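This document starts with one chain, in the form predicted on its own, laid out as structure tokens.
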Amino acid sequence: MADKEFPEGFLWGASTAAYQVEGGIENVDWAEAAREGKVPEAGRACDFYNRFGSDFEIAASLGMNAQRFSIEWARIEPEEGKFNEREIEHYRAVLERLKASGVTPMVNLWHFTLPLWFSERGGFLEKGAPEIFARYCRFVVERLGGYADLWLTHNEPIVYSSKGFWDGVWPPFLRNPLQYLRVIYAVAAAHRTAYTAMKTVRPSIQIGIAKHNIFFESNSNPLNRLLCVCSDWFWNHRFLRLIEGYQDFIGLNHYHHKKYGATSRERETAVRSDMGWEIHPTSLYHCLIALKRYGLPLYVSEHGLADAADVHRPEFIKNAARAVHRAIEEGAPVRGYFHWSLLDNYEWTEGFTKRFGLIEVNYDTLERTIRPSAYVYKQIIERNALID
């Protein structure tokens, strides 16, 4: 049995993001886009803002010893330079609830949504953006840094840049390759500046980012091999190199596998989630192994699938544990796994139509129902080991 066990103290949890679950956030760029009819409304979402205590109780009943959640920047700084102490106290209560339960928090400071005042000035393309972002991060850590050791500045910076400035389907709805590249470098600069500011007030905390990486592979065709190498370098590693020396750990978000030169049969037989994304059992392992080169602790900060019927999720969770265990055996310093998501939630341009939660949410009544797959996860957590 010992060869199936995870290291002592391994973190098992789930993730949420403020705008996707809290409800009542109206002073951000996404809410403004919803009012303009460009994206679905989030509204009250899951009302996690008021129900976090009972939701954490459900997580605890499933054995989880860690939770990742995000703080909404627009709640903390609704106007530039004016900070809301009442909202600091709210997030203090969230952290105290976790601490009282012996649960390790991983706190994310920015998960896609921007305060309206910041987005209207150009967001991260604003000249002083790194200092503005760092000021917010420093303020939060000054007030709340004693409650958590693990902090993330950004969530999926390349996804944010791609969706908002290349595909043009997220705020600010631009399709401009130059600005796409500019914002990547600007967000990296914001992270470096925030890292320094946060460490100044809380030197002991650990700071990283949640980086979305894809497992790229190819057939033997030389052009496809070149595409694979270039995609891997730009998407998976360029940003991490831009912030090298300014991170204490890496959070890995992983959802996608891409094979250049895949045959029609491979494409047709692939098992897919409700998002149409391929479910590829070993890709998480490959992404973790690829991050060994940085010599930093690793956390799987997001990994999940849309599966309303809960048909694929049980085996998906088992395979995820196998992938993490295999990576650890081969020397990857993986310290924890956070499933996406704790709850069904607002899935950006998909609205509430996709179901990622270990816990099902009835959006009419807000009733919570634990999905069968969550009990599979519970078995792994309680054993701290693989299960058949």
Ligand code: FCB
Contents of the next structure:
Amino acid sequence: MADKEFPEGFLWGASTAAYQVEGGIENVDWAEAAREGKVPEAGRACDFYNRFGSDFEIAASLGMNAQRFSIEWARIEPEEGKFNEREIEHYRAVLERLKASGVTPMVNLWHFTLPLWFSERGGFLEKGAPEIFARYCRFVVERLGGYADLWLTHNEPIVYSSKGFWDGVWPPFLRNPLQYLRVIYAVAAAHRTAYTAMKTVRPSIQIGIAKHNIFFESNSNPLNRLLCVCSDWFWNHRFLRLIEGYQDFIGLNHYHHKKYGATSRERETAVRSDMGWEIHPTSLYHCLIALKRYGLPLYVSEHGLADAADVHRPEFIKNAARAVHRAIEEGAPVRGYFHWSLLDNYEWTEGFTKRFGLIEVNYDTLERTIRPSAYVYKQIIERNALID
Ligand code: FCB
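Please supply the coordinates for the form predicted in complex with the ligand, as a counterpart to the form predicted on its own shown previously.
Whole complex next, starting from this chain.
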């Protein structure tokens, strides 16, 4: 690898998730919660379900050679055990489209939203949930496995459990420490069962999860050091240990830096995104290095920021490339980077108010406008190298 270059074949892309962009998904727990007024409505979102072709064209015009997207479980299995072949054809068309332009897909099978029938029965806490989830994953791989090598069973298990079972702000809106712990183990079991089922159908595919990891630091105070070590284990590594032996690569979703014992000056001077999340230039590097211990290929499966004015995103993207490059130089086997997100989208409890897209979406007209930062990303992609 020459000085500033990335390895040949490095994947450069962006990520989306079905419920956040597709529109028209009504038979999931999130849509039910929206009808009950507990979370914002997603409605037609970006209409990506109908516009994926032109959106992928924009992505290709920016040089991207990879895309991560998710399949909506409730579209494929709207009733328990009844699979919808028409929706399989939809996702086949999505994959065909990527294939036609030589773009590598990373397919995620579950990104937070549960089919209503499954959530009403207790979701992952239901006995038999691993088999139910694995049956769905297996079905999709039977039908579409030939189109993609990179598969994720699910996205961010610890965020899912924390928001839904500890903070009580996402479906199923619980604040129950016991259920919180139970659901983590249940999702891990579902992953392991799905992994085995998917591999049986198509041994050649590579399967992982998208893991949300935080860069934890502390000052020299022993209590803060202890907090840092415990948080790191609990948030970043415990789940990965639970699925050890059942993953072929690790997807890293990275957004946060947390320093225990940060001074008030450090807190006040931190640069923040529109979400109020600190923008830390090297945290991605630290998270990648921390994943070296697993000895598996790594992909940055999400990394981005809410920045409607696009003032921080250009530098953020350059720093992301620097962080990945430095991690590779130090032996982290990073194979690709997927920016979050291709498009502005439905940001869960924030609704459509936060703008994560390389491409801006006008929600009245659904018009797309490429943000200036996307051209910065394009330069990096085209050179497959760092830029100043
Ligand atoms: C991640 C989620 C993704 C999006 C970004 C901002 O935690 O996976 O859906 O909401 O945060």
